[in-house]
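Coming up is one lone chain in structure tokens, specifically the form predicted alone.
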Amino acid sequence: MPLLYPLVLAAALFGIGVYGVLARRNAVMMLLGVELMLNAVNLNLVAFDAWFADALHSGQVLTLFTITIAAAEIGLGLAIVLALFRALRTVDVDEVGR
């Protein structure tokens, strides 16, 4: 397979997160683009080892850390949205602002 697919796909799921981030006010949208963004890092490292034929396979040990990272994010997150949830009644971010 060459490895313009999945460096295609990890660009649109990168773009996708980014779009998500900055267009909208829901903190729970943004989180999601944010791992879309962590899962587009992940898609080319798992592309970029496999493409490279590396013996150590440190992409794929690379994106099992990646993933780490994300699940604690989305945990503390998920945490932080919720804690606004309570105090303010909304997850906009804009009117948590003022």
The other form holds:
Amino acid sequence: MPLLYPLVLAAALFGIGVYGVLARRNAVMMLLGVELMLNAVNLNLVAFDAWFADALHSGQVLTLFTITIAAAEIGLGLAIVLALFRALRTVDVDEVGR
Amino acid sequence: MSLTEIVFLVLAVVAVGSALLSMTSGQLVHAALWLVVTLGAVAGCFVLMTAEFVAWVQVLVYVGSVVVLVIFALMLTRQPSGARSAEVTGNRWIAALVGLAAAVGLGATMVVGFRGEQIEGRRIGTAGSIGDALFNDWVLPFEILSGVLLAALVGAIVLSRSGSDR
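To test you: the structure above is the form predicted alone. What is the structure of the form predicted together with its partner chain?
Following is the full complex, with the preceding chain placed first.
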């Protein structure tokens, strides 16, 4: 399989994630965009690991680490969103900035 | 074109399509569920690149828990649906332009840098080999990461506690 297939797919997913983070007003949706970008990174890591046939499995182990970090990030992010909602009764980032 | 490539291209189309639907969907719950499809397709891509263990972790952690957490948050902030729930900002066209520029720039860089390289179908990602690597070569980062995860969970509990007793 050509190495370019996963790399181009990852680039496309990353671009869509950037759009999601920039265009959405709901804070939860912005977090979903961040998750999408992290998944693009994971795809790149696994693709380069498979291409390089690394003896240390760096790419796949780092992918596992990224998934853990992403889980921690979404937990903290959603806790912040909940605190925000409790304080301001909104999760609209445009209104929060006002 | 081999069967692996065909399946990969189908999964890629599914992933990109459902990601687009997720990021443009008008309803938040629909967006979260489309994200499940995207993450599942990415897990399929991992399997095709012989990274089976990562694929299962992806399904367990992302599809199993992260998305459930997101749906919980949508319910708790009491706007799971409704016309206003998933509005986009006024600068959505600029955002689309920036996203397109990022994708095209990254994609062009990858095409220039790695054209013609092939992934060989060696089996590299079984649970046994990843476990060996993780607990022989990567033990210290693994333990530090468990500390980070614990700190994040404690922080999340403190942040989301109700405000009356603070």
